[in-house]
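The data below hold one chain only, encoded as structure tokens and taken in the form predicted on its own.
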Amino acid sequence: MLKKVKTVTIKADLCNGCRACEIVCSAFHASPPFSSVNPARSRIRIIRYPLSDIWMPVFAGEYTPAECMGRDKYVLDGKVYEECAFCRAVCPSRDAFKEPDSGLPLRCDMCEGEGEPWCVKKCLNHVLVVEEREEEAADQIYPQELEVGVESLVNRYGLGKIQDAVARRSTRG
């Protein structure tokens, strides 16, 4: 069975580092929505190297409980960058993409229920573009996988922080 999946494609060469995407994302994810702006809550970050004229949007990805083993370096226009600078994962070795109040990992949710993500709507240079593709869908949902994930979060952050995060999420209606 095929299902339609929306993704955001990044045209990094068009990005000028205005950070409108970060601002609108953090505002949408405030509680209540659009009540405040705190870029630390944003599910998108602009990796900035202004002296080299490099601006790279990066979306929050999956949580990983361990640090990666890759410490590769990349060379762009003669400048060397650490692999971590462009990584989407939320891991113990860095603070990027973590909820500032609770430390819980953030993940891009494509502004669930909004049709199109706010970062795409407000991108001034059309750097972010929504694309739709079809991919194979899983036939079954396995509750034990959810339980393992919840148990892992409770073990790491404590039941109280998890309950607070769920309560904040459920008030967004």
Given for the second form:
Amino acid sequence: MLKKVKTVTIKADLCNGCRACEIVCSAFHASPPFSSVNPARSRIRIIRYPLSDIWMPVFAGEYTPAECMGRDKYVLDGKVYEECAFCRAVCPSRDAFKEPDSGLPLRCDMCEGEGEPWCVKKCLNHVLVVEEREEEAADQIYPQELEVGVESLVNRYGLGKIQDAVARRSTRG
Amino acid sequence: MRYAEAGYHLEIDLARGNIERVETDPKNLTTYLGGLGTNVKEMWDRVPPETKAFDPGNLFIMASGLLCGTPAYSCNRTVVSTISPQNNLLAYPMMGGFWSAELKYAGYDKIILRNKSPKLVYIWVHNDKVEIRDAEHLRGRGALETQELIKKELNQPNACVAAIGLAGENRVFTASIEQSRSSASRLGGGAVMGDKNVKAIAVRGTRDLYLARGAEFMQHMEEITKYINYRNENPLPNVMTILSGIGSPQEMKHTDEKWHTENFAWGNARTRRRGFWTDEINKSWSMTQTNAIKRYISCFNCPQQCGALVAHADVPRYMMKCFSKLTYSMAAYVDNLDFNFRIARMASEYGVDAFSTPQIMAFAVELLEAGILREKDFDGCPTDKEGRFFWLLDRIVRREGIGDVLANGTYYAAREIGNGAEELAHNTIKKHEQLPIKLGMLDPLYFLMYSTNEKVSITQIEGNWPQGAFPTKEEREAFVADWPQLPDDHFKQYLLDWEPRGEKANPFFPTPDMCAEIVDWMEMLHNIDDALGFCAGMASFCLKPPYHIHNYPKLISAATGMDIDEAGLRKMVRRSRNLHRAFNIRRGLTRADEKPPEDHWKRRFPEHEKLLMDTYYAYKGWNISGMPTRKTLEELDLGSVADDLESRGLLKEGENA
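Next block, the form predicted in complex with the partner chain, ref. the form predicted on its own:
In what comes next, the whole complex appears, and the chain from above leads the way.
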């Protein structure tokens, strides 16, 4: 089976830190589109530490209910990046990619239906380059509804509590 | 619902610690736009003419332009407005950077400070949460390091911080306000901030800014984006490199400085060094610059890269832009760039204006050489050129010894020192140091701009009209063939007829009538930029810019929902300019103040200069003294301003000619 894959190449060395990508992302995703601007709602953010020569665009990815057991801290060419800098996850460990009012997660949708994503269109320094290709995808096995439900409960409460709850329910007959 | 603007001011009484979020009158948008326009209105309404710069009643306004924070490229200006300690008129130093948009997203169009804090504080604005915080631990800290310290202290890496350094704290008249890679530096805004005991204003905003017709706004931006891309790929031919592009002068990218180093004056605006730019100098300066620049950077939402991150040798990193790359080396007669990169960093930390300050130091050196200042005034000062400048800078920002006198700028320092010092303070207009440039033949356009503009700083007045006539007819025809930015096609003929030499050349051509029209057009665009918050480098300051009088009304209409045409827009900025002028007149500005430095041109023409001024004043609807007439003011719905000027005996009834 073939599926379409979109890749954005991020040429961070070309970024001049202007935040045009954040501005247009938030404007496009307003309802109706372009009725408001608020970079805090953007699904792309520039990690900016100008004096350290760090300008790093990062896209919002999947929501995760729990943070990792450990954190990454990258040092590249002598530049120390903030913890988990390159991670796309919307994670309890940080404020990135959450709606400022509700805290609900934001996720990049590649501006589906718009051709190129707006951040790519509005970055006139060509930091963001989008490519679309088709690739062979393995047949996906979809877990049963029950398994999904149990997994999410385990994620949230831990296996021990779920086992206790099931045991209590069993004894009630 | 308010569109494009937040609709609120943050009013802070520093003496009482009172903070208020004040809803603004929607009518201000339709009468004065925003930015400088509405700042002028606040100043006129609230600051009487008796109030001096360091009086508690002086307001200190930091404003965002009307379209800052919208998706319009290059709209990021913060407009500071206050009474200048240097000339007692309205100062409006501006800066790019990121602060103005952040203020909008926090929900405010302006922060207005009044009175003085009893101790050094900084202000922290985070949406609805506003705090006046102790800043004693930041006393004496650099303007750049203060920004970093505050962000760290607040644990807010995304906050934007505008800060003063030691110069501002000590009320040095050339003190700047620094933010990110930008600074608001002309006419002493930093000194007033320091006088109010405010070390910094930090802002973080995460709220929505609304657009009335956003999709339409984006369509207009599509056209403008195409043009920006086109101009970046196609620099203008037949003009010097620095004028061929868009954005601020690309001083961080261009290494060829033959034009600046040979045409601008070195020292205290004294010496043109023709033949300076040798192959050897070119090689060494280019290498220093290329090695020092780590990355080209921009302001908020701007595709241009006018600034740079500088990592020069062992100097701590900082950010730089524009002509500050050269001002210190040239003022000190130092033939290398290494010195400039070193002292510019120190000057940014101290927070001083990179135009006026080097000139003040060069002036001090001249006074020493002339025997007007004595060796004892320079006690402890190194004797080499570079060391002397470092020493002087330090004395000025600390107001120690001779530095205390020099900290008031060349005009006041000369009068305090006396003994012939006045003669050497030769490069000011309205008490404010000007660009160090001295030329031969009177230029009628620049004569008017220098003399009359409220900005009091030539670098922010000039613009869309070429700086000199094209030598050939073909070049002129090519230039006018594609010039949609013109307000009216009849200007094309002026350029076609304008020649470098002969009858149709400076100083008598363009004629005074034409000059008045051309200058009015350029000033109008600057006033629009300063109200909307656009970088002049993408509009009023460069040749054939992306933004102009024909597309601005479309953007304003789509953003605000207020349908406005070209005539309406012109009227609004004409109104604010006339109110601005009335404000300055009420504070004592007269025609006698409106003149360039005596030695700016070698060849002067007093009678023609008088004719130029008379013609320009008449074109603007001002009387022979340069005051807006009652008729002009009433046409602009400013009848009450005419009443005020008349009641003070400034404007006489019937005095229209």
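Throughout, rigid core stands for the largest set of C-alpha atoms superposing within 1.5 Å between the two forms. Keep in mind that this is a model prediction, so the values were computed, not measured. Positions refer to the first chain, counted from 1.
> Do you see a C-alpha shift of 2 Å or more at residue 22 between the two forms, with the core held fixed?
Replying inline: False for residue 22: its C-alpha shift is below 2 Å.
>> If I superpose the two forms on their rigid core, does the C-alpha of residue 13 end up displaced by 2 Å or more between the two forms?
In response: The answer is no, as the C-alpha of residue 13 shifts between the two forms by less than 2 Å after core alignment.
>> Keeping the rigid core superposed, can you check how far the CA atom of residue 152 moves between the two forms, in angstrom?
In response: It moves 6.0 Å at the C-alpha.
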